[in-house]
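The form predicted on its own is given below as one chain in structure tokens.
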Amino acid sequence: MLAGLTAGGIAEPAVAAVLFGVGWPIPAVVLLIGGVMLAAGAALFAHTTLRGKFRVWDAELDRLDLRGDEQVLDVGCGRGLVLLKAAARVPRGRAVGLDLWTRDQSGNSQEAASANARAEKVADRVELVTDDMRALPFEDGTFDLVVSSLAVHNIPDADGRAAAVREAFRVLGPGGRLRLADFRNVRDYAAVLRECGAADVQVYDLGWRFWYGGPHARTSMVAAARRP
């Protein structure tokens, strides 16, 4: 997607210049405006990918004010962006990352996540599990915190996504907290959590730093907790 936005941001102004040259100003202006919008979208996309989402998750995890001994699960952890940030905040705890390691994300693999954990010096408290988020291989109430970033929407059917959200809540212990970021279906996730009896269910926008090209692809957070 980033490559497409970038290419459009370059090509459309170039075509606009040609149209100006042959005396077609109106279509030239339209193409120029479109090119500027595509270029801005590419810049936003690149910022989110390279910097914005990191800062957003840092802020979200900091607000949780973790003690440092929590058991954390990252559902659909990918290469470990959120998993390793959580692991750094639980030096006396454990951070488990679960994924099927499909190729929806560039370079997504268990080996990449493991290498990143070693690079961040948190490998001693990180465990990686290959399994399906719709049927988590953990006992009820295992974790103090469950997180997920841009993963649940990859499940193609609504029933499957609902199952994943129910599973994330099932493995949350009394007083545990859940933070699920996604750019699709977040209201549906919140509805499922309310049906499960979750407390303090909220949906809020994560701001422009988590836009994938513009406000049409904004990321929202679903926050909830299990009652003590």
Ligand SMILES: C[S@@+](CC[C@H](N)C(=O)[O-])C[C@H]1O[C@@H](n2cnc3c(N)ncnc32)[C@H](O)[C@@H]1O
The other form holds:
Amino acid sequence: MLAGLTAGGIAEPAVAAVLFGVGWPIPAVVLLIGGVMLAAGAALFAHTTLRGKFRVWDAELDRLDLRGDEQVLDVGCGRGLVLLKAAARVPRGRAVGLDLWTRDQSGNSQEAASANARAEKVADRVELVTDDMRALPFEDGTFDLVVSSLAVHNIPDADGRAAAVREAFRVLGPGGRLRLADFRNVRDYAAVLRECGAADVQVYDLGWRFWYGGPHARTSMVAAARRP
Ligand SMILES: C[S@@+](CC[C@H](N)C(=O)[O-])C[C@H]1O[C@@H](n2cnc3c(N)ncnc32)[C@H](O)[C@@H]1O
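For comparison with the form predicted on its own, provide the form predicted in complex with this ligand.
Every chain and every other molecule in the complex is listed next, the one we just looked at coming first.
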């Protein structure tokens, strides 16, 4: 997608210049405006990927005010963006990353996540598990915090996504908290959590720093808790 936005952002102004040259100003202006919008989308997309989503998750995790001894699960952890940030905040706890390591992320693998954990100096408390988020291999109530970023939408069917959300809630212990970020289906996730009896279910926008190219591809957070 980034490549498409960038290519359009370059090609459209180039064609517009040619159209100006041959005396077709109106189509040239239309193309120029389109090109500027595509270039802006590419810049926003790149910012989100390289910096924005990191800052947003830092703020979200800081707001949780963790004690440092929590058990944390990252569902669909990929190369470890959120997992490792959470691990850094639980020096006396444990951070488990679960993934099937599919191609939804470039360079995705358990080895890549493991190498990143070593590079971030949190490998001592990080555990990586290869499994499916629709049937988590953990007992009820194992975790104090379950996080997930842009992972649940990868499940193609609504029943599967609902199963993943139910599982994320099932493994939360009393008073445990859930933070699930995604750019699609978030209202459905919130409805599933309400059906499960979750407390404090909220959906909120994560702002422009988590836009993938523009406001049409914004990311929202679903927050919930298990009653103490
Ligand atoms: C877009 S990546 C996001 C990775 C990471 N959370 C991040 O924000 O960088 C989505 C991840 O979900 C994983 N995934 C997709 N379907 C899954 C499933 N059914 N069970 C577990 N992981 C899954 C993919 O392998 C991929 O690592």
